[in-house]
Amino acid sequence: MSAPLNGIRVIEVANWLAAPAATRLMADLGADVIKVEPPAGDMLRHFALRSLGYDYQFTDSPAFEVDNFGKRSITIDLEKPGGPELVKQLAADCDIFVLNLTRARRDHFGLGFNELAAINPRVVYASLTAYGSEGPDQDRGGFDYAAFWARSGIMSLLGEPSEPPPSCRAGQGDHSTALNLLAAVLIGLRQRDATGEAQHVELSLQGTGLWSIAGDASTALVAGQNPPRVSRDAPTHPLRNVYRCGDDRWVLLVNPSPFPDRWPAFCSVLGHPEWAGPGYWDSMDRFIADSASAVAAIDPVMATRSLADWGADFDRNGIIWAPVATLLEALNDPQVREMGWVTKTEGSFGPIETLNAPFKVYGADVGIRGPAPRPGQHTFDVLADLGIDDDTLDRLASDGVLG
């Protein structure tokens, strides 16, 4: 089996989680990506993973890992005198060019688009920041948190409408806009075969923000209002909604088409056929405007038994439902590990268990190609392969230029 992006070279000028997420999936598809960091590495090798409430003390970072698997490193200093220069020339050799420097970094740099297609006509170009290019807020720095999660919208329709907005969870945004990247990417190599010219891809993590809830967005713009938050205790309607099981766990049932067969299905299931009938809550429009008594009537039903029975006879009557699962459950749950998507791995730091990459490519060979790099670790022998002699290479070390 051959790899889909064999013989392609990535030079990916980044660090955080967006952009190194989507250069890592490349390395999984073959590429030889050289990841430049700063000297003293890229950000998310010393983040804190305590900030997110864990108890456990790392060697190495798991979270820096599963975005930097199979790649080789090397430090520059781009503030340094020759810094920029050097990945000029890195950049002159590669076929995708990836980073997420704002505008003015990197027009101050002179790594702009078409500054490394005068020198790289055939590169594909691929910029990534939390706001775009263009615009007042091209120089805005911002991470998933701020420019995904909140200024997209996705968190004002998160929530009781009572209570705060919800935070997330650290990555969300960026391994979504990850994925969008790598197809732009692609969808850059296709079309510079396809003319032999340089490709400019751009994204934003705000845009992906708002074309992950697209549904909303389109039905916003032409009803010209804002989609109301939802309660869990009066939802849109019943069965797109969360209820408590017997044994404290929670159910997510998710039937957006309730009539005719599925809500008196699961009348039935609760032992309450009465509902779907006349005077109870027989019809859509009941169903919305009543969705308040009819939770609270279900509330008490589904606390007397375990999420495993009521999932069994849901699946044998065709509501669709999925239990609320911990994380570890849903690492470990027999789906995940059939399709794969957990695997084995030699990591930085020993044996470990982590991510694939969250698609298939049948007939080909797509996996991590290796551990995570450690900082600079291949800074010597890929700068000496664009031809800089040993004596340059150490005057550009006692310089700080290589870190």
Given for the second form:
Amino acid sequence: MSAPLNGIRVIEVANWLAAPAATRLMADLGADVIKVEPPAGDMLRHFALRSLGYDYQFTDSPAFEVDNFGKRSITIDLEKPGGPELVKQLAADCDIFVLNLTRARRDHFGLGFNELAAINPRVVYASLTAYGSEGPDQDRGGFDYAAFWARSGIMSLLGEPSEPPPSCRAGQGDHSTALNLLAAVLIGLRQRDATGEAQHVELSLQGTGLWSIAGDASTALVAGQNPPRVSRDAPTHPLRNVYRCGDDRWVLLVNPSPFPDRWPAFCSVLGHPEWAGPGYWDSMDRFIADSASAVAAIDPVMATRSLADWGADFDRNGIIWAPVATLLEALNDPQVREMGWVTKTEGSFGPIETLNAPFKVYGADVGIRGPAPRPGQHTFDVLADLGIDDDTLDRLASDGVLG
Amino acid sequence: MSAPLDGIRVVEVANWLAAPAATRLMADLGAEVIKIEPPGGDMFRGFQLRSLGYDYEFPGNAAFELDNFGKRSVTVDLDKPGGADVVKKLAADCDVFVTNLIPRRRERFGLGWEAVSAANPRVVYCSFSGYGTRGPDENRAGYDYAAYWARSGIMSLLAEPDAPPPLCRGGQGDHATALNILSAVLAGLRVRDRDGVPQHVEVTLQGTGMWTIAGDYSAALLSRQHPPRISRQAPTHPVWNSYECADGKWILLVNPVPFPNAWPRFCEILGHPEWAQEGQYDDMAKLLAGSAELTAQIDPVIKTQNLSHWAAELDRQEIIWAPVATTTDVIDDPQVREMGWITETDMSFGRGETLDTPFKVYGSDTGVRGPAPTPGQDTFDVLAELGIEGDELNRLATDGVLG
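Write the structure block of the form predicted together with its partner chain for the protein whose form predicted on its own appears above.
Up next: the whole complex, starting with the chain shown before.
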């Protein structure tokens, strides 16, 4: 079996999560990925996972590991004379160049698209920043929290109407954006192969966040209004809501078309078939006018039985539901295991379980290619492959360019 | 300028959001996309945007439109004799076949991977479903709410510790998953072009949701602990939190590395430089331990000034922040406009604004290709191209197979 990106070389000048997660997927697809890090290493290496509230002593960062499997690492100090030149030498010899430097820093180091296309006319140059490489915020730092969640409008729509904007999960926006970056790079590569010309692809955390709420954004663009937040006490309709069961587990119902079948079926399961009849809630308009009264009636009934009992009845009646799973439940979920979303691999600190690529290409060689590298683990190998002679290497090393 | 997917024909047997959003992007990239719909049309066409709480009479379904720009539509009733045969003929003559039928229905109609790849040895066949094509839940319906948010563990981690699991934005998981589908199809297309063999790629909502919280998973797989929810009253640390300003607007700070700069500078802005000095919260351990008491002290200070005041101060001190923007704020955001994430186009209910492709491929012809089709708009044209005409066409029409 061949790998989709066999023979493709990727240079990553990026840190934290989104761009490295995308190049990790390129490594899974068979590309040779060279990660260019500052001498101290990618900042994510040093992020204290314990600060997220785990009662566990992490000796290494599995979060760094998951975004950097199977890469080679070279450390270069971009601020030292000769540092940017080395990166350009690497860029001259690659297929894909992925960068998350802001516009000002990119221009300062001479790592813009025009410079690199001049020395590598077959490069696919991928730019990922918080806000984009044009516009008033081109040099603004963001992270997914600020650019993907807050500046895209998503955060303002989450949570109960009267509550503060909620904390989102750090990195969730980044890992969605990684999929956007991967798609853009694969498109650029296809276009390069077809035209033989260098390609410049670009995306931002803000733009990806906006895309992820495309339904809300497209609607607001027509209506000229912000959609209201949705409260669980007065949801769109009662079959699209969460309920607490007798065992304190939460169940989610999601049935976008309550009529003609699902609402009556649900009412029967609850033992109140009359709730779907005349005088009660017998049309979508009734729900739009007053879903709160229905939720108030349903809540005490849901509290009388366990999640498992309700789930069995919902399945029998074709009602779409899910448990609100914890992470531990999800990772032990037979469905997750059967699909192979979790896999065992050799990490840099021993054998670990981690996440596989989020898609399958059956019939091609796709998968984790080994541990994340230590910072600079491959510096000399990579530079020797570039044909840099020993004297020059020694000089670069003693000047601190290589960390 | 050429388009990356020029000459590629895509057949979509799918509905609602995720798969149609992915094929809409393929249309943006130049592919010919044929949407197969049941005679009444994709269920999503009939979804009432008003049920989301807008006080607005919509002239059409802007959200359906967005996920279906530039496609052709063929209506076929798969449950009528001869219906599946029409779709099989289309599948035999395409490059990419995308389906979100559950496996049981796929097999019943003869539209599974084996059957389609036997008829079309150059197909990239994309399976998309809530949970996957094997395992206990292979035939379970999901939607992004259930499969992406609830069963992936994400929903259990959101909102304040004691609050119910929050309602997420309908379709956000679908649009992230669309990027995963697009990536998987492009990887499959690359292998097909190179090796000349059909490819089977697969994406699920559940697996994509898990990928988006890869950082949390990597930690949970090691520690075997479910991470705690994070409260804004006791955040990880105070420069990673949201605060309400005097004008009721919220700002979000996200500075994952509080030392040496972000925290002392923030204290300076607040008029309390002593908080970052020796004996108070002068290192990471003290900051983490003191996050609740600090938040209680910071809240009233931020409440004394409007967002514009804090914005200028935070920018001056190079602290990473964003306003918690509403959807209409985002629509007017100069950064969004400058990057071109919003575009104007003809829609089936008139000209208006909508979201453009979420990435740029500069120098190639990508972008929205015109309105979403009406149901069955292209049925006779497409069937004529397949050579279905005369008596055969008449029979299909009179038997109601074409709606």
